[in-house]
Amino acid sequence: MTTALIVLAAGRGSRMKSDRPKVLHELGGVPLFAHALAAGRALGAERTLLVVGHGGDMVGRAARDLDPEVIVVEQAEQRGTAHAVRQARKALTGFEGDAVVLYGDTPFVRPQTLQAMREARARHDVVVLGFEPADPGRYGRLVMAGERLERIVEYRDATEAERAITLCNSGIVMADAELLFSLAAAVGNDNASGEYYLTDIVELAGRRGLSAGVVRCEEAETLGINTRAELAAAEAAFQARARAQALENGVTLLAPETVFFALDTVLGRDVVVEPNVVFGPGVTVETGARIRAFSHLEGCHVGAGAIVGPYARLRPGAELSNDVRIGNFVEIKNAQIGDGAKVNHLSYIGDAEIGAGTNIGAGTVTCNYDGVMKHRTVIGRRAFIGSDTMLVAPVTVGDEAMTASGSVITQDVPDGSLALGRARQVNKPGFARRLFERLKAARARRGREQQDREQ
């Protein structure tokens, strides 16, 4: 059965007390509305639309780099759960199929809830995801027939006997496509707030003698996100989901509290992870590779049986093979590390190549930009380069080529050459002794010149 995935993200979301818009706000490392993207994309969404209103340029913006094929459509006006749906309607022309309407502030929607849905649909004609919150509170609430489901009441709409009714919306509904969008446009807005209300489909398809009925999930599913407060809630919440599932895959987490995911990080089986390591967007590390304390990782890859920091940075375009070793205080960077390589101190490797079983001595530097342009640096396989060496791009070393230490190499070095780009050394006897009396002198005169001056 082909989906499309309408995600609605065009809320001010004033509660958050910022100039950005809600949905931008990052959860484990993304905006908000990509965890819905994500759940879409695992229930196989043939298209993708993104309702956007407030801010909606970057939100848009914000979308295609995470998605290029996500479809823009934007709400000029918020009237509605029901109005937002209408407006993504021209953008699905011809398509055949459901559409699920999910929320870009909702962001723990697991994949096998919306499966249940797709699979509840061959039952009804609109399926409605609902829970029993621990305090049902201000939700609206699910008015059941049996397991029909009746209609959805929004709380300031409810009886005191609707209020008493445990079974709440979600919010998030599944049904064909040209169905939703024709019960979407006939949704009134004859209620407390004067909104368009999504709700409103379920008995008007009643109305049409069609059946809808009721998927129930887990209250933890349905968190929605307001506040400043329930964000730090639910990175909370979503990390702990993260590190349960890296534990339950096979990776080593030394102290999980510690360790902070993103949304789609990738550990393979037998990687250990020591204390205060971050992982943001686009990690993935192999089987039985270790990172090192205190080491952050985005965009990355670390091949099997890598070593990485501790204190270690790997940046975006970051790729490491197989046994590299990356050691403490040393910042990668769009570069690629042969195997075996080892780059272990206080160094900067960025816009680079470096062949396989290299080894990069401490402090060194490959100086990439010149201001305006990035530049290039290849090193060959087998290469020694010497601590505290300044490689100028763009510049090639050859295989088992070596600089010497304290070098500036601004020109290529041959396979199997030693470069060397220092300064010839000079001692001058007895001129540091002098020096330092000389400087000494003129201190305490500089000193006498000031008690003078305060006489």
Ligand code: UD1
Given for the second form:
Amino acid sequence: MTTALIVLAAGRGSRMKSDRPKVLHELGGVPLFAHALAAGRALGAERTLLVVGHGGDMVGRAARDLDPEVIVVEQAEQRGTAHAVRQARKALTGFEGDAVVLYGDTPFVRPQTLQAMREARARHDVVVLGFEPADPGRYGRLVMAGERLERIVEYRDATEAERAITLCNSGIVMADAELLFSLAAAVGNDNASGEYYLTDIVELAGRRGLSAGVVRCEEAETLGINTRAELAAAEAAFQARARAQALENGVTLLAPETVFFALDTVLGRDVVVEPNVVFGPGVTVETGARIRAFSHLEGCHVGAGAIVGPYARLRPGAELSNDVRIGNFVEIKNAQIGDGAKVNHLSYIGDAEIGAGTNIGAGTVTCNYDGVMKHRTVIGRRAFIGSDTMLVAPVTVGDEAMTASGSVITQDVPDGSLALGRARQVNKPGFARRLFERLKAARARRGREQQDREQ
Ligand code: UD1
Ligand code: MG
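How about the form predicted together with this ligand, since we already have the form predicted alone?
Entire complex below, previous chain first.
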């Protein structure tokens, strides 16, 4: 079944008390709306539309950064959920298949639930996702007639008897795309809010002799984010789930409650994660690697058997091959580190390529930035970079080459060569002892002068 995803994200989200649109606030290291996109991707949606309004430019840009295939459509004025869906019609001209409507601020819908809705489409023309919350509050109510959904009534428009219904509307709907647009176009705004309610399509479908049905899910899945407190609670729920999933997948977490994941974190089997590790977006760690305590990783790939940290920082573009060692207070950015290479202490490696088996001594820095442009450092295989080497890029160090400790390397080093780039050492016999004596005498003199002044 071909499916298009329509994610509604035009609302202001005023209760966030933010200058940023609500759906750009982050959950699991990615903007809120990205969670709805991911659920749709898991369903295999062929086309994804994002309806934006408040801060539309910003949201649109973020969406295209995340996934260039997302079609962003604008709803200039927010006149209700049916009005929002109508904006997607043009972009889906000629599309044949189902459309599913999700909300950008509702991140926890499971792909399995969407799959169940798809299956229910065999029995109904319109399928609505319903749930029974602990407190039905102001949710729209689902008015059932046996197994059929008769209509949805918004809380503001509901009678007392309707408000007593406990089955509520999540807002998620699935129907044939052409039908959805045709029904949404027929919706009026004669209601308590003067808005075009998408919920009205159920009754309209009934009048056309079509059937609507309900798939139920847990309340936790339909949780929408409206305030910072709800965002914080959602983050906690997201992390709890991600940790449980990692353990389930065969990852060891020594202190699960101190490890933080992003939506797209991928950890292989037998990966060990020590306490206090943060995974930003875009991290993959292969089988058997160990991420030691207090490390921060984002946009990077860690090969099998590698050891990272403690206190390491892997930034976007860090590519560690198998069995690499990255030690304490080391930062790696946009750099490929070959099999078994070691960068163990106090180093910055950025815009670089390091060959297999090479050892980078403590305190080494790739000086990649000249204040205007970035330059690359290339180091060959089985090379030895002495401690405190400054590699002034662009520069190349060959295979099995060495640099002397404390060198400032500004010229390429051929294969097998030793590069010395530092001042020659001079020893002055007896100098130190004489200097110490002179300094101690000076200190004693100053002490006596001080005493004289105080008397
Ligand atoms: C909606 C449902 C209600 C349901 C509830 C579940 C309608 C009429 N009501 O109510 O039955 O119980 O969700 O949370 O659909 N949006 C737009 N453009 C608009 C209006 C809304 O993009 O013009 C987006 C919002 O950004 C939000 C979503 O649609 O992501 C839902 O809108 P919201 O105003 O929260 O609807 P509710 O009143 O909560
Ligand atoms: Mg709402």
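From a predicted model like this one, the values you see are computed outputs, not experimental measurements. Numbering follows the first chain given and starts at 1. In this text, rigid core is short for the largest set of C-alphas that superpose within 1.5 Å between two forms.
Comparing the forms between these two forms, the C-alpha position of Gly430 differs by 2 angstroms or more, with the core used for superposition.
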